[in-house]
Amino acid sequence: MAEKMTAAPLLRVENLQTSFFTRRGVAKVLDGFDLELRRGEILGLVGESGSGKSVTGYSIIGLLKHPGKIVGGEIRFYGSKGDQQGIDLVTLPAKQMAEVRGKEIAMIFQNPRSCLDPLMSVGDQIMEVLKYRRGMSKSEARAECIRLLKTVHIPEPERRMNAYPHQLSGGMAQRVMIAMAISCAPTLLIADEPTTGLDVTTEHQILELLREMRDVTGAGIILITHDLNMAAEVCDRITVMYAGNTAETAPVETFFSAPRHPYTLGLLASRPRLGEEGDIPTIPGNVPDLIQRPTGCPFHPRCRWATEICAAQEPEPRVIGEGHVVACHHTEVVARDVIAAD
């Protein structure tokens, strides 16, 4: 996977803060976010619910809504011209951004069905999309639409396209909404817990196509999950959030064989492995109320390496690596304590 990657920046947020506006208060559920995306990379962002892993997606692509808003940071797309300086999304006119996202920059949700309009069959809307964004007449409109249905894998495409939403399985909604993502060729892919609801198999078919979708497009994707055994699959590098911020970023092989945080350590103990009896070790606590943040690094109520100096004073992120970031006052610590743990 990693040979596919050039160091060619695709996207870049930088302290992203995105903030929601309720009756209890103002929750920062982005504070200071960072991220990274190289054309031709799948990025997996992870984290548990609650991290902030969606508003990011969201964030990027401008379909945030009330009450949430983005109150301060960049998000710098650099798009398929590869503009040196790129484009702020974040102060980008609504009808420039409404060009963009249909255009370059295209998001897959978790729940495919709301997203489909019941009352038009599949083609139809893949249709009205290309005729819309691509100009293309009803007949180009309906030959692209077959295309990209066999493109996604869907059997029987001109049979398919005349489905209507409640008639396809999960997992062919979801290659329908694929499709959709796909048919103005974007350079950039949000993929928001694609296979969320879905059988084991059928997981597998959809991560395979989106990294087809990657080889054949060179399109970057940011793959938001929570599994981390998914990410492992099919991701070059990985981001961990929390409480709407960056703690490590790393290779995928780095990830799962060096990890630096405390945060991402618990996140692996917590992984279900094949083979093994008894409870699963959990991260204690919980995520933060983000209403009324803690001081200092968000982990450090629930971090067994915690001091003073993590109490009063958020890290900066540093680099220890090729590629590995991390937001941590105890690196050293951390690292020595996992050698000889091992």
Second form
Amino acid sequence: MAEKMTAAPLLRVENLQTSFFTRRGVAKVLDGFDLELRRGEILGLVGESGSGKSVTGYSIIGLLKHPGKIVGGEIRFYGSKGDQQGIDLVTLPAKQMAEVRGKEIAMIFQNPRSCLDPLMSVGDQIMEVLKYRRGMSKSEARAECIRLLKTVHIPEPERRMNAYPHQLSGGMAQRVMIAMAISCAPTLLIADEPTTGLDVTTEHQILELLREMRDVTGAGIILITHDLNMAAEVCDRITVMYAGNTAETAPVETFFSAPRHPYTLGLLASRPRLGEEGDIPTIPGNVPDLIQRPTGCPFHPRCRWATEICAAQEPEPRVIGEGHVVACHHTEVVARDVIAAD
Amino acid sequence: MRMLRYILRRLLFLVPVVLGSIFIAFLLTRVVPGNPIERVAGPYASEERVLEMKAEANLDKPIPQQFLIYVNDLLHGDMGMSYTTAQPVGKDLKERFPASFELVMFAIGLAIVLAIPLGVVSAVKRGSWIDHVARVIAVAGVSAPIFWIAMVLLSIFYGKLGWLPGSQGRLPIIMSPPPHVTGMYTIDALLAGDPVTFKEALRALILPVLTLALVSMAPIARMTRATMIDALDSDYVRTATSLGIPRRTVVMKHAFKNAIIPVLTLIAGVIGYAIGGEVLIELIFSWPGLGLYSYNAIMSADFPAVQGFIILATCLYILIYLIVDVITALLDPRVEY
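Can I have the other form now, the form predicted in complex with the partner chain, not the form predicted on its own?
Full complex below, order starting with the chain above.
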């Protein structure tokens, strides 16, 4: 763990601003978002629906759909070449970005079955990637495809190669997606809610597989999820997003033992737990309208610690412990209250 | 093998559908006012002669009995005699079929070749000038009536410019058709090695084909654009893009293949529509095909001819859908057959 803390950075997102230019107005979905990922690390990116988690993923891999656009900030990627300077993915020309995609950065998505071409066998789809991205011949690609399917623990790979996506279960399809994603040994893997729609057992297996892939390939993984339990299971660090901002980042133990952002506290409190009676406490209010964002701290309309300063001024992220960063004006007050409540 | 069984099973379906269409065709001709015998016999025929002719055509019998006689004859390959041409209906249809077939196939072929690329390009380059051109064609093709398009084309290319023949039929009157092989003049002329006839047959085809093609293009281009946009927006295209597969491959191999399947089914419908639209086009261009034949048959209450045409059209329609379904089954592994 300590080794990982000091490991070289793989990705550093700074002050990222992604907006969607809709007919109603400009929705600032990411508004000064920061994130750091080290090599070989699994970072959980958590937040409510609409907090900008997926948009972060798409911004990094350059797959934002119209009318979404990165309007500011930097995504510095240090890649496999070990470049000290790194490359800024925001300003990278489209052609070079296409080179990076798949080879250096890969992504897996939710609903894996719809992510595979229904008219092509899964073997053909994997071999297509190997042909275009690794320049393999047909026989080489076939052998490599079988090896990849074995790596993701698909039984009888020679036979499964000929299966079509509709013949696979969701879990199998996600394994195929992971096999495709790691086929070019990317250094960064973005997993966007990879277990949505899968049953609990399968979910666990897929998470286990992601961790295994990290150990095998040494890639850094960003796990986008709204499920804190899932993040607790596999992540080394967790970043909480709120309305396109970074609320809190902490190593996983700190995150659960000493959370300090009021939003994080709300998220943790609203987790359903076994053996507890009564209603699950919820965070009052809703995710703010991203077209008319609240002034100051975006969470202040829903925050019980909010004071005037919260509405007036956006809190700067502050380091309050080992790898623990919180963007809140009242961290000390919150800490005192939390400790008192315990 | 499984495919063959599927085709046979589908052909078996033909039986009830054709029986139904025979029944409806028969009923429709009886319900519609008009007495064929009086027309054939003429105003000066004697009462007895009319009755005699009615008996010959079995029209004096009760309608259910007429139906049974008709079906029985059909089963023996006899579609009855046409009152207007005084020939067996089967022979009439066989003679006229190639003229219509040639026209429809050229038109649908042209429509497909133009409309599908147009739809694909306008989906890939949404909002570009090609997209706008496609939209204009789609709106015009859907909203402009066939006869109006035919008139405009005729008045320009025949009336004003004089480049193409007008309403002359398949060949200039002074020319005789090429030796019969397929019945399609362009192909028969080529087979006979007769470039002059080929050229004239082709020139005669241009305007009717263009009219029918324009009308058929609109729905095909629109559907291709819509399904292509869906496919380009799909999760599997996003996957392929995220893996760095070249854009060209993503568009043609992943998006297009998926987008074309619903278009195929639509094309079957368009062909069916073209068979109907043909009636007007053949009328305007004096094209001696099935459309003109059925038009004349309806106008003169020629029961056997109308029934024959409806049955033939039904069979063609089912056959086209069968072909499309077979292609779809071959393309799409999700289709059970």
